[in-house]
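Given as structure tokens, the chain that follows is alone and in the form predicted on its own.
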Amino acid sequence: MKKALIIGGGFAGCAAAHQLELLDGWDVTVIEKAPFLGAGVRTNWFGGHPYTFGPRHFLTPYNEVFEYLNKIIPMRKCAEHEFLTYVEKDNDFYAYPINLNDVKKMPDYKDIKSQMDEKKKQEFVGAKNAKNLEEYWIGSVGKILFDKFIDNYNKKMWLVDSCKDIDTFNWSPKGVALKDGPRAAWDSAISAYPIAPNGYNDYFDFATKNAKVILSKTLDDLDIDKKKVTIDNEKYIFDIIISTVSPDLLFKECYGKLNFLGREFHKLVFPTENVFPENVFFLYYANDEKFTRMVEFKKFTKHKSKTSLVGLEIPSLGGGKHYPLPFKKDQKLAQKYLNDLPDGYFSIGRAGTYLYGVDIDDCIRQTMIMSDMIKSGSQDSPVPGEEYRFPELKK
């Protein structure tokens, strides 16, 4: 029987364990530094309410990924979810992604329309030739909408002084696709959340039921070429290693440290059954507030209570490795580490790919691709799926 080590017991790690179980013939070990599986996707309770560390909305364009998860933990489709952004200048809330219905209601609509018409005449040339996030958005929708929705939000989201510092934008595709209707950007995706009160938790146990799970531990040492690891002074050799952690950690940061942003997460209980308007799941704040967004959890969980739990997020340099940075210099460093991974390694998940846009559905899909690669004996890339290979660096 072949042996596999999975480093990290978050969603990607647990999904990888299940895919190896489906393959048969694998003895799987999962090592996780936390005392539980699921990482930030694990459901906890506060004030009688179920919650996760930040919203863990399941959103996917891949029907096969939804069906896979739905068979294991039944999912509830969220057909009528809306996101709102507060624009202090107008003292009003508008739907996000930006849509023409709301733009027409803005007090400066005539000026916005003039800018948008000019960009349309140019066929979004400015956006196509953009070198940074500011140029991309101004080149697609004009400066007024950029100032209202994008500038302050992304500066505090990524803790930068200017959106010109952000030199990738494939993860921010909506500026050149402004449409009518409050949910235009999500029309092609499945939106869902687990029905069970404990959210995704049952999946983590199910996916790892036949694996050896080691909690509250990290590797003492890793001989990367021999796939030899030391755990609690015991040495083990594996046939494959699947890593869901930042790739620099596998190489002891020999080329330098990969940077991440964390989150301060605050839980607020309100003395009312509902806080947000009907169907509104997220509130974004695009001004000089320190926080970026809030989520009312019962909109996802359908929890019944006379009170309501709201989560508030503040970007932080500490507080965990939640967001890889969308900067080319950081992605190039990550790619350098990934290129050095020997055969028999797979690097998956948001941290493992060092891509901000990788979410729950991508984690599952990566493990499905990984499974096909193992079956075929192909290991052309340590990151399963070509779309996960820093598309901005190929320009």
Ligand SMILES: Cc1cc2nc3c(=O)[nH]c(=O)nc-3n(C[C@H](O)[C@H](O)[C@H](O)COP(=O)(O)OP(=O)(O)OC[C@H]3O[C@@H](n4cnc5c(N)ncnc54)[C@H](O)[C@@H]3O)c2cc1C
Second form
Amino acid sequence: MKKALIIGGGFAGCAAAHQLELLDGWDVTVIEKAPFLGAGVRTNWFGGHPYTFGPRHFLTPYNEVFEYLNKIIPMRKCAEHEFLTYVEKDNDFYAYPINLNDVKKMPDYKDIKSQMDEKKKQEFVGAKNAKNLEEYWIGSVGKILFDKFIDNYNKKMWLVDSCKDIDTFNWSPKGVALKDGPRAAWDSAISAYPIAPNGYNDYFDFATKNAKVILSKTLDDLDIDKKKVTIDNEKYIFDIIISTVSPDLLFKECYGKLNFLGREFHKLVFPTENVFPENVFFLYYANDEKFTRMVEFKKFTKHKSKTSLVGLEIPSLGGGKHYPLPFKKDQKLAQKYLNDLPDGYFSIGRAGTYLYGVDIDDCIRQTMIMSDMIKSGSQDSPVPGEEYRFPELKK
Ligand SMILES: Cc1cc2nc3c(=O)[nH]c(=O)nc-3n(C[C@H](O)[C@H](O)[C@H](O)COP(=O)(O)OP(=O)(O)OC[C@H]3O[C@@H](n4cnc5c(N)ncnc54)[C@H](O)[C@@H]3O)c2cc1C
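Form predicted together with the ligand structure, per the form predicted on its own context:
Let us now look at the entire complex, which starts with that chain.
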């Protein structure tokens, strides 16, 4: 049997273990730093309410990824759902992504329209010529809408002084600019959540059921070229290594440390059965509040209670490697590490690819692509996920 080591037992690590099980012929070890699998996607309970660390809503354009997960842990599709943004200037909540129906109701619609008409005349719509987030949004929708929805939100989200420092995100659904007509949150994607009260938890056990899982441990040493690792003074050699952790860790940060942003997560119980309007799952705050987002967990979990649990997120410099930075300097450094990975390494997941755009569905999809690569005998690095990277950094 061939031997595979998976570093990290979050969604990507667990999904990788399952894909190798499906391939047959692999002896799989998962090493996980925490005392549990699933990382922030794991369901915990507070006052009887199930919750995860921030929302972990399953949203995907890939039907095969939905079908895969749905067979293992039955999922409930969220037919109607909205995300709203609070815009202090108008003291109003509007749907996000921004849509024309809402814009037409804004008190300064005339000015917004003349800015949008100007953009159209210049044929500078969307991401065409944009080099950063500010140019992308002003180029797409004009300065007034950029100020209302994007500027403050992204400055606090990424802890920067200017949106010129940030990638355009035009590759991601998060970069969708103005849409026509009323719309659900992301109407071109499947939106779902596990039916089971313990959310995704059973998936982590199912996906790793045939693997050797070592919890509360990290590697003592890694000889990257020989794929030789030391765990508790024992040495092991692997045929492939699937890493879901920040790639600088594999190289002992030889080119420098890759930075991440973390999240402070707060749980708030409200004395009412429901807090947000009926179909509203997330509220975004685009002003000078310290927090970026709130989620009412009941909307996904359908938990029954006379109270309701809301989660609130505040971006922070410490508190975990949650968000790879979408800045050119950091992306280039990540690419340098990924380019140096020898054959037989797959660096996947959000930290492994160092891409903020990698969500739960991408983690699963990357392991499916990885499985195809292994089947076809290709063990090249870099790995699936690179399609999201800055175009000029692509090989
Ligand atoms: C606040 C927040 C909200 C989100 N909301 C959504 C959402 O609504 N929908 C969605 O699709 N996606 C969402 N995402 C993204 C999605 O959850 C992640 O992309 C996905 O869970 C990442 O899985 P992963 O396995 O790549 O990484 P992680 O979940 O970070 O797992 C990595 C694992 O590696 C372990 N580890 C770290 N270092 C070591 C080491 N040296 N040795 C061994 N183990 C190590 C960690 O303990 C962790 O368990 C959200 C992310 C965040 C942070």
